[in-house]
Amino acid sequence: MDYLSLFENDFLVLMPEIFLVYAACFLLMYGVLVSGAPEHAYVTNTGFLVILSLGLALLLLINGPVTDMLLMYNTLKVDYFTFYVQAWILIIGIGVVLMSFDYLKREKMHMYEYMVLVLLSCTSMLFMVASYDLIAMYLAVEFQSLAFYVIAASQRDSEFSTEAGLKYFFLGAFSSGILLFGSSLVYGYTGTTNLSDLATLYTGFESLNVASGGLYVGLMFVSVGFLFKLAAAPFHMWSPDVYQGSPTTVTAFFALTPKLAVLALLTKILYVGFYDIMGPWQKVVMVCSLASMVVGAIGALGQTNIKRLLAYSSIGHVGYMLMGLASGSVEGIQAMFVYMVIYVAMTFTTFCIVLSVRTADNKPVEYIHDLSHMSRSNPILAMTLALTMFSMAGVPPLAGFCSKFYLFFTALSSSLYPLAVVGVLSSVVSSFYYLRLIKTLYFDHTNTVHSYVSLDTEKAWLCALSFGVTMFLIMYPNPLFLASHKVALALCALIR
């Protein structure tokens, strides 16, 4: 039997992530043979030569020959749901690389690595999403995670960034120990890991009268190992820690691709796999949805910092996002992804101005009344920071209040009372922030704090169309909508 042919559909439909792979393995080459040249130079081609790969590994994933495959013996799956969130990751890879130039031209980062770590954790996440089968997807998530364990410590000179790598190593390495054990007992008592053939199996299994709670346990390890890499309280101890001390280019990564491939992932891998046992897996994310939201608001009242400020909302926006998933119906995907893309939007909004402020000694801002005097030095600037707050706070009329609105209605639709009326009251109290960070802008004015803003061409293009993005969902919102609920129905085809 030939072989090659056997499997010439398949490569002919990874070819994005098979594209990327020779990518890294050129660019670490590459990096070695000019990592002598001055002033930074090789850094900045690296990084340029690492945007064109994900531009181009955009265009095969667009112009793909089949849109619509199992492949490579059951554990992979494209389909629509896979190719919208590859596309949103390689779209975030691009701008996190674009937002990086001038950060680690600042700080003396001359580490040509750190570029292609993007890239290869970009090439995991692809996996990741197309994962149809336990040990592809823990594959996948491994490949991710030692990525990032070292781009969290990339700042050599920095002992927060040297903490940060080792935290995330370790609690990292315990999240992945627990996956691979509910993993393995869901083997164990199945004989089976691909997601349509544990479906088969589970189909009317609540009404068979078998044991079932060696089943029951390993699809909660499995759960809580997917929320342990969310960021989900209570598994969420992590998070700040680790958002403060790696460099902030880092943490605006952390924040923006891992929430969404990881959620997408644990999202398949639920319904598909174990759509007829909702009820276990249901209560772990409607515990995890409630505790994350509570955690989110409340512990951010404290934070001057401003990436653990950011640390902790990104927590609570798990938690909102966690809601759609315990909803269990069409309606709450496609309001999940909806406040995935505009999450997106209003982060990357975020973290472009934070780059940009610097202190008067030439320093990245580290605490919120570093902002103090920004409505002065850059008035345009602050007036979009200051609606991207507004937006992450929920006010009407804009796209933040528009998706935790559709969430919040999903939510009473399904009869999830009680995480409508936590999520309504921990965004009130996360308000309290917000404002506060807006009070800072315009009306904190000290004068032993000076800020001044540098934006350069690459965030000042990224904070504008992220911006716009923003500001064009609450104007029509109708495209994201559309997409969001072809999305779910292309996750929902797929249950049995």
Given for the second form:
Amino acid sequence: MDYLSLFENDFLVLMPEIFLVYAACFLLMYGVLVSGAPEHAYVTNTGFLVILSLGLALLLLINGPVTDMLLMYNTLKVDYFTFYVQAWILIIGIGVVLMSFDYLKREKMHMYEYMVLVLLSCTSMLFMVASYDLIAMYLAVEFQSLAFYVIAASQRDSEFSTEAGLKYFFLGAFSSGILLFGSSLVYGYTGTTNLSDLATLYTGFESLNVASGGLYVGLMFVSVGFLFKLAAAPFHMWSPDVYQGSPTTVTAFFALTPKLAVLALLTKILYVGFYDIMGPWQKVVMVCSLASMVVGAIGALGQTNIKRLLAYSSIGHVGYMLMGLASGSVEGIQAMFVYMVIYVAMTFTTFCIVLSVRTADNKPVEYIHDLSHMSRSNPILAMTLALTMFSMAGVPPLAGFCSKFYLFFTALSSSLYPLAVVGVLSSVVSSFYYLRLIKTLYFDHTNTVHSYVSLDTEKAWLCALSFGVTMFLIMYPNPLFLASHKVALALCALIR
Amino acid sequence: MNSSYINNMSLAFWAVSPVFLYNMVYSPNSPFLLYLILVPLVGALALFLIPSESIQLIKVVALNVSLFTYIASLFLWIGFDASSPNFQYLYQADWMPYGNLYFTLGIDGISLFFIILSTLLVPICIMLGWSSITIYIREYMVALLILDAMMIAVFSTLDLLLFYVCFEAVLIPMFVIIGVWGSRARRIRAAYQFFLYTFFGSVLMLLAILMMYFQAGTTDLQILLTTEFSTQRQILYFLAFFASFAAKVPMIPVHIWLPEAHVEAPTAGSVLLAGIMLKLGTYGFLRFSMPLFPEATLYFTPFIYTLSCIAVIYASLTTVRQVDLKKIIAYSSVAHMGVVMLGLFSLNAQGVEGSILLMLGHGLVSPGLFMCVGVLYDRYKTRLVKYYGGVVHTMPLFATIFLLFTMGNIGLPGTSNFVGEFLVLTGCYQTNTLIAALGATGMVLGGAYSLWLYNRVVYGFPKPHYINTYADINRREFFMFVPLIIGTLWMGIYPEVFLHDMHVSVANVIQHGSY
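Could you present the same protein in the form predicted together with its partner chain, rather than the form predicted alone shown above?
Every chain and every other molecule in the complex is listed next, the one we just looked at coming first.
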């Protein structure tokens, strides 16, 4: 028996990841070989190849031969949960690349590496979501972080971007250290890193009353490491700076994918590995959820920079998603995934529009008041942005309401009354700054003139699609809710 | 596109419209209410397809669509069975069936007239903006048509969650109307206050709705009516609903947003605010709080009596001292809504029917008054009382109409408000004499501020150093006033037409709570 036949089926199942790794190698060589050309064309070219690779990986994923399997000596697992999250990661990757073409050209960022880095981070997140073992998890997280540090600093001639990359690197390394320390503590006290083994060990753990402090500390460290990566308050300090400094497309990428991937991984670890010692981690998640909602609502009130505002807004949204995680029920997970998808749609629309506006001297917009001319120069875009902001505030009948009401419902049915009450109150407070953006769009009559770049075709499609979800989801929310329900059931191993 | 072409097109539209109407009303099992909601929405979508330079076409299409909606809504009344205690025109569609959430529509004698009132006011608002709105004309029309659809939906929905959705959805177009077409810089503050007061109240209502959903497994009103909640829960839910409805009514401590919003909104905004929005709160109390939480209703009745009495007296006294025409009418709305609340919580047939009639009457009189102020403001660009005087000499037609609505506001016999207030006080007298007496002072004080206002504006000598050009109301303005005048007098002279359709539904509510 040779080694290859041992993993024969595993390789089949891992086809999308393997394909993406090869594609990354190929595209790196492709970029090096044709990068002598002076035009911007080769960046666009690489970008389209990245889209092609991500799309093919998506096809491979959808047509995968196995729907539920443990791979590679139980270090990875695929099921409907990983399938769903991975599919979304690939779709978001495609969307971000589509958004980037126009921006990179205008900012004169002639670097094809940007596109390859998006591809690489998508690959790493596929591994992250699939990981079923603390070591595999750590390796995937590091792979993802490495790609992210580089991509944050990718605008080489801007000190903001460099600063963002550095900050992200220091704090990311710090949180990775915490994560690794936590994992090693867990390993030290249990002798295993595999999630299902951990789950077996902990069965009835609390009732046996053999609580061991070291284990709890390890669990705390793991959770805190992830909450750092999620930028949940009180571990959120880095995110406004990184959001502000990075190139805007990268900011969009940071606002979209890590939230999905890291939160999915955290959910998996807590629900699969540590479900039986829910008491301690539920408190941590609750506190972070509360803090994030409040910080997201209050912190954004005084912001004038659009990207910082969006950073605080995403901190608030993470708080809401953590509410679903804290509820500890299947419905909670379902609500969280519903929220995530709607958050992705709203964020895409917002960033598409922010990317399409430039100041008179052809710089990307930085401040909110730069948008004040938009309702006259581009009324359709202004209306789209205004409605998206209403949706973010959770005003029905827009999609943001769909996500929030189900989340509050699960929080109430799990008796998390403080979370639900603080959640609705902070949604009122946060509506204040979303309204401020609408006010700037429609009510302010300033005389500053800005040039408005018309949307390029790629962004226009993206914007229309995501805005369609925001507008019309309430008419037919069934597919999203049912798919999320299936994800939650798959995660809790209630269906095969 | 020239105007004769547009006129021919609207004529053609009205020529074929009976076909649509016939199909909406008489085809078997037709979801009439759903069509009624969809018509303005489709109209709003159609407005986006018209190029923005053909302003006249946009206006005409919006007006025709809203008039069509109004006429279609009258067929609701024609087909209404006043003797049936059931909800009528029922329509149910899947929304999230696995979560037991359905899209349920249906009306009874209580909601019927509110739907007709909203569809009546929207074409009037479109005509109000005909020449006074100069920026974002298309958006104005779209906002009004969407409001139209949402108001029909909010009054016809029989599902709590759907009610919440429509109740909140009304905020978006209204926020935009106040903020964009309002008159002064302070409008932004007014729009914020309007939005945040309502939003803050209603998220608490959302929590209560979700708790009820968790407990009963459904948000269908007809099923919830058969559910009994424990007294403690009822009190909790009632408070949460109260937070939302009281801000909308508005009850006295949370009424601050109303004068601001009224003063800063364009005339159409004020008309819709006074005509429909305020009624959403009282309608909510009548439709949801009273039948669903009967014990809590009894528990909180003294509290609401107190607040309403304070509203009646304090708001009336505040009105006397105002110098802004719109603020006067706004504060008088607060006082009138206090009377409405007194009637609702008298919890007997006279009181409740009287308060519904007063809501409808106030929904005609107070828009009429706001339109009168709008007429003055369009000509002279000021709303301060002290600049006006002797208007009767220069605008006799206007003075007559203004007098009629002022008398309506006082509650003079022969106008709608008299019947409403009389019934409210009769009902109130049966439960609490003191409260009825205190509430009745509101009528006296109403006479004081209304007559004084009319006196200062219309009588006396003209003030040519402030105002030196004169024009009476034109034909468009006159035709906007006509339906309101007819309604006010009709309701005042022969109210039985309206009461007849309410009796069974009101008796239903009262008997359900076994008050």
